[in-house]
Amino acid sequence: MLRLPRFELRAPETIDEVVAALEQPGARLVAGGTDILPNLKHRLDRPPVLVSLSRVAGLSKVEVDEKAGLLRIGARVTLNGLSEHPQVCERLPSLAKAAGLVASPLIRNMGTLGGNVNLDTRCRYVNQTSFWREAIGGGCLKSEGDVCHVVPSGRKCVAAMSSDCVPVLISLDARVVLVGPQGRRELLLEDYYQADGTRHTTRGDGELTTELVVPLPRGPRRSAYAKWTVRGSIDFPLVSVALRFELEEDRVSAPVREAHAVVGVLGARPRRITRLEDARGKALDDPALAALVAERVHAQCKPLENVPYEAPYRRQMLRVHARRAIAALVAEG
């Protein structure tokens, strides 16, 4: 049995008490705790302090804004609560199945929206026990060590963000809200995140995610995640790709008039796919933009071996799932 180390733990009930309970030194940030807890069992991180957000009102909130043509989430939002809710289900299809995707039941349920933005990016060679990394010759980059075992002359850690939702909320243009002893911030969540898989969002020092700010369809769309993994449910995705279409009409005959796609899972920020400008006119149940979409997946993309499976055959599936992600959207007219 691993056991966790010893910390302090806090249970602010305000936001401000939160800021301030962070100013220590090391303090760490727990919601939900089924990504930090497992970490501090395998001695990947120390914190002096747990700040847990249970107490903390406000964060649990789903509220549409129709004038501003806005979707607010808190952070505290359960993955099972968002993946049910439905404002959600009827307006970002995309999210709720991503949400309800994720891991177990038991895990939907107690973890959070805010947590799974926030969550660590993961390595084969670093999420083990201690000791196995001690075996593999004193850590990584992430850990104990100062070599990359994924890219051996490498500067920078390429753990990889294995979210579900953020590929998804990137796709859908989200913003993320965050308040810290500088006050209060909001950028768009793309900007979050940095290619340093030791630190992989441009989170301060203080601050904490309080709320995602997703903008609503103004026309017609159709919107799918897709994800390969071994097993049906616990894992991690091995590869993600959220797609969205704006429609001239609500029809999946009618021409395309934007395409976006973001792809999960190769490093520790997620991609935006480019040059899809080529879609624009095509239909979506035209077989030409499905080979399209998944060709520019495919070439633009390139998985290292920092995560189980081969990165080649990681590679093959991401066209293997942005056709059929398409293919399922197409299916339900």
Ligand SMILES: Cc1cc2nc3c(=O)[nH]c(=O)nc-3n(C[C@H](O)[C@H](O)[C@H](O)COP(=O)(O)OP(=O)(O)OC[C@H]3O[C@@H](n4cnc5c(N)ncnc54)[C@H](O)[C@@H]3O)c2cc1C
Contents of the next structure:
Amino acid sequence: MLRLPRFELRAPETIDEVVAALEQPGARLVAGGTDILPNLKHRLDRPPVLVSLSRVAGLSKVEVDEKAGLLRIGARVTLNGLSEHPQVCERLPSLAKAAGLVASPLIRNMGTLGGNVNLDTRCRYVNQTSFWREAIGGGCLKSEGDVCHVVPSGRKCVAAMSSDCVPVLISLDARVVLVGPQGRRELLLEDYYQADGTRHTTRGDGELTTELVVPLPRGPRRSAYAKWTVRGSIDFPLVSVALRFELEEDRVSAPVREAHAVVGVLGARPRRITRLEDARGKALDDPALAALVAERVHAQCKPLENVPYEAPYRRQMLRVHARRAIAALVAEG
Ligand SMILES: Cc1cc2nc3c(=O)[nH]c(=O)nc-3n(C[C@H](O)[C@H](O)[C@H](O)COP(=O)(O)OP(=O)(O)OC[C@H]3O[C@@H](n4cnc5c(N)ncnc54)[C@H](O)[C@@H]3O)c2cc1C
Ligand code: SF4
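In place of the form predicted on its own, the structure of the form predicted in complex with the ligand is requested.
Starting with the chain above, the whole complex follows.
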């Protein structure tokens, strides 16, 4: 049995109190605890204090702002709550789908959107017991060591951002709201991540995520999320792709006005696929469109050996799942 290390648990009731509690050196936030607690059992971190968000009011709301055309989702909304919310299901179906594909029903009852957005990066060499890590020579750049086992010549950790919701949120141009000692700031979620698996967000000391703000569709749209895993019932994605197509009219034979694709589980930040302007004008049900998107995804993504399964196979799976996701959208009509 793996035991938790000793720590002090604080449970403030307001955002200001959370920010104050985070002033203690080494303090960490805990929301649902489904990511941080296993990591503590693996001794990937030894925080003296955990600051729980469980008693903070006002972080569990999903609100539609019709005037601004935005959906505001509190950081403590659970993944089950998100996947079943009528407004999310109707207007942002790819987000509802991604949230509903995380882990298992029990974990989705505890796990929050804020925790999913701040999920630590993962790697086959680090998400192991400390005993296992010792056996391979004392860890790596992200734990107790000074080498990277994935890219031995590299000086940067390339552990993978394995959140299901993040690629979708980026594909929807979502913004993240942070509150900290310097006040409130809001930025594009895409700009929140950086290519360093040991510190993959630009979250400042003492800051917490309070909400995600997602623009609502302004016209006909189809969006999808596809995740490849080995076990269908409970698993992190081994590759994932989020797609969004803005259409000229509300039918799948209508021309595409804008195409967006974001791929997860490559490195520490999701990758936005470029050169999708060529999709413009093609119908969603035109096989040439699916071929184009799948080829762009395949050409621009080279998975690493950072999570289980061989990288070349995962790369093929990306192409397959991009095509299947578009085929499913067409079949839905
Ligand atoms: C068996 C298993 C399978 C899993 N499968 C998946 C999967 O398929 N897909 C997937 O995406 N995830 C998966 N997860 C990971 C996890 O359950 C989810 O990502 C969940 O959304 C994490 O949310 P949480 O509230 O439990 O986060 P916590 O564990 O509480 O926190 C996670 C991290 O985010 C930080 N944090 C939490 N809230 C905030 C906030 N408001 N502001 C700033 N930082 C914050 C914490 O400090 C911590 O570093 C799995 C976990 C397990 C144990
Ligand atoms: S990518 Fe390299 S440094 Fe990062 S966790 Fe994996 S082995 Fe360690």
